[in-house]
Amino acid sequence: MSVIPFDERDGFIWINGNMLEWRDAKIHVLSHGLHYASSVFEGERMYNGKIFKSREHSERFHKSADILGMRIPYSVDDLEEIKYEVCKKNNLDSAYIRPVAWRGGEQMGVSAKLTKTHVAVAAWSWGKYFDEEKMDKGISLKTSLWRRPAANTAPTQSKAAGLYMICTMSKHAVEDAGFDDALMLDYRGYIAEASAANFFAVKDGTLITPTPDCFLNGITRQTVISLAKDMGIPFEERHIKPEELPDFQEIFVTGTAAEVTAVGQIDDHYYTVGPVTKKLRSAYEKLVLV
């Protein structure tokens, strides 16, 4: 399948207060964010003209930047207007939206006190994260060799670009082995998440998810937990050992891109797309359209 590279597409991208032609939205090669990963971002979805959990994403964008010591020069209210402006300019009512902030090229070196924080917002049409046919039987995961770092070794509660380097490495490795995505453990050996989605398991009707003490507590994750509680589904948040994988009947992952995606295989363990997964997926699909 032919895919148009992102830097060769048409449309409009907002950067630092200006709506630019898509192909003119560029940064200098000597930007601090490129060399030292001083960058944060968000991933959001618009459904039928409404960005799901938009304000929560804008607030998290600010929080991520604060953790890295960056000041976003646009308020949450500003960002809310900008995101909708970008979607309107690109004639989108269903879209994926990517706000990103990075330190510029005013200073080069580990120290970045003199740099300015630059902000851009892009939006494009994007369907399911995984192929539709895989959604019916569930995607396959393989345990990665790379692990999520401890909270005192990396800014784990920030959606920081640098944290995703090991995700890309992990996903490439498992794709080469014929799997769809990576299952990442944390620094202690507990199950953490997929490469870019939170992890849920079902055992005897109880929904179980890892404690987010060294990885991002996703907005979709929080939404699914709230739905489960409203539906009266028994729920546990705790550390999960890989040795427990054979005991689970259902597995699924959540994220803005992944939404609610069933898992059919992890390493040599197999799962069905069961009733709890189906109920929560259906409830989530209804919620985003409200």
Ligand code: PMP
Contents of the next structure:
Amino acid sequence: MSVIPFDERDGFIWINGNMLEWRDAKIHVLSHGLHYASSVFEGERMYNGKIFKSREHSERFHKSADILGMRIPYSVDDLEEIKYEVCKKNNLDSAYIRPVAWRGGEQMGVSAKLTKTHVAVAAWSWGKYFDEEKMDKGISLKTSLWRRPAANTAPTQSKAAGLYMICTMSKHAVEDAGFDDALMLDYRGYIAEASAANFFAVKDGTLITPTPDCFLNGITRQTVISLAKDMGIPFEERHIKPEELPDFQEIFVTGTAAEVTAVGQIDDHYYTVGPVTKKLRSAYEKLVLV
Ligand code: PMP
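Next, give the form predicted in complex with the ligand, keeping in mind that what was shown is the form predicted on its own.
Once more the chain from above appears, this time first in line as the rest of the complex follows.
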């Protein structure tokens, strides 16, 4: 797969109040965020000139930082303006948007009270998260050996960079085994989520999703739940055991990047891309364009 390296592209990136040439948007090697994972980020999509759930993402960005004790020196209103300015400057009306905040180099050690919070916003053109040709038959998941930590083991409701360490390791392991993504269980052994998307199953027409008590309650997840409720689809939020996997007829995952992506296989269980998945996928595709 050939990808133009992200630091060798053209365009503009907003960083700490300045719109810089893409290649000049650099940080110092002695930045606290790099050494101690004091970094939080967002992932958003703009469709036809409008960022879907933009304010919710900016609010979550603030909340993620607050949880880590970092203060983002730009208000939610400021961020709303900045994100649109970045898309405009890069001539994008369909884009993936990546706000990121990290502690700087004012202090280098575990205690970081003297550090400033630095902020950048980048945006680029990005199609489907998973291979387009997989959409019809669904992606494949393999259960990861890594488990989502308990809420008193890691700041699980923050979209914090450090939480992605086990996601990347899980994703690499399952890709090496020929699968598209990892299914992560939680510390209790319940089904939690994929490496960067929330999990949904359908059993006899009822939509079931895990209780988000130790992983991100995704904005797409919340959107899909409210679409399902509007459509009168029976819904349960509860702990799900992996032993239940053979009882489900449909599985899909949701996320800003993944949108609504059908799952055709988990380990040695196979699923069809069924009516509930199709209905919710097309309702979501319509909603993001409104
Ligand atoms: N879980 C993880 C670990 C994620 O990275 C994401 C993507 N942000 C999600 C769930 C889905 O969240 P959202 O729908 O808000 O993008």
